[in-house]
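For reference, the chain that follows is the form predicted on its own, supplied as structure tokens.
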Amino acid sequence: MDPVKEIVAERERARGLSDPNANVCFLATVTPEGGATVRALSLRDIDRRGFGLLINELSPKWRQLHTGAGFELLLFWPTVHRQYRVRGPLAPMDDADLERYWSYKSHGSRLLELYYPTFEPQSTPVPSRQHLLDGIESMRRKFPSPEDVLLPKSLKGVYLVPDRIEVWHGEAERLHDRRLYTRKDRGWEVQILVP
């Protein structure tokens, strides 16, 4: 069985759910002082080249991804009781599909991925919240519309390439489905983990 097709019909089935995780996931990275530190990111999509995410170069995230420290992604879906833990390198993401999902980002989306880059990276402390608004303020001014935001190139698109996902069927008294899927040469090979 391939753990990738399960995985996106599960995500339809949240969907159909009204899943408010079906369009998330969590990733979990390591500090450069060897701290865990995880937080929530839209999945943009699953498919033959991995799980696609958009993550701004000047963010923490980024340099942590890449200092080999390790990192995980998590996908849960309370309303169909699925997990994923989900394992590989990064693989970058083609312009076409990047200038695609930026196509769908909203005007204060981007607006704030512009802000990085000209005003604070992002988890920069500022000195109030007003500060940041009133820069996001001055960027609607100058680009009034969606299409006036031209895509950052401190944005960048990844795609995480599964060679190890964990899942997680959830059961009501605890008796958990749970399998770990190892990728080979020639597919998947598959152990029953103790939930």
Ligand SMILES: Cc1cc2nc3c(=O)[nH]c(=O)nc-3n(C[C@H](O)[C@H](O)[C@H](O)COP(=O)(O)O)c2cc1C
Second form
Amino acid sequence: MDPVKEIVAERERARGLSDPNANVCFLATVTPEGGATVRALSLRDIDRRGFGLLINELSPKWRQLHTGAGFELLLFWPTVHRQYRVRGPLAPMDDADLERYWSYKSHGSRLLELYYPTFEPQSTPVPSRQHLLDGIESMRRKFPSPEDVLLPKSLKGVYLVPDRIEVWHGEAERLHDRRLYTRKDRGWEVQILVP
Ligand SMILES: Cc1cc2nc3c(=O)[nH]c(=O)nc-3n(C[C@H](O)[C@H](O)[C@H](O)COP(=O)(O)O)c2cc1C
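Switch from the form predicted on its own to the form predicted in complex with this ligand and give that structure.
Below is the whole assembly, all chains and molecules, this chain first.
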């Protein structure tokens, strides 16, 4: 059994049930102080390359992903009673795929992405919300349509390439089915876990 195939199929089922989390994941990392931190991210395609994410390299999470302190991706789709905890290394996304995701982005989303390298990096404190809006507005005047905003170099596409996936199937009476899949040379090894 390939857990990635299962995840792809369950995501389709969740989408069919209008699950608000079907395109969302939660990325946990470790802060420089050694604390835990987690945030929601848009989940792009899941395929044989892994779990696609777009992250700007000026953000705290990008730095934290590269310290070697570890990270984990969580998917939770309540409509289908599924949780997946995914670990593994990162691999870069092809430029063509990154450009494709960029083409789906709204004008506002593109301007925000450009804001980071132009003004302040993501998660930096600013004097006021108006300060941020003024910066966005100045770029909107310079780049009045979405096509005018080119993909900034600071936006990176990555795949989390899974080598460990913990699967949780919610069941009645709380006797949930939990399995830990570990990637081996010849495929996935599975262990049953106490729920
Ligand atoms: C549903 C949802 C989707 C999000 N998608 C993204 C995303 O794809 N990329 C991103 O950088 N931040 C995204 N965010 C914002 C992040 O949760 C977070 O606030 C931001 O990336 C800053 O994180 P950092 O300071 O840990 O780097 C999303 C938030 C929500 C609620």
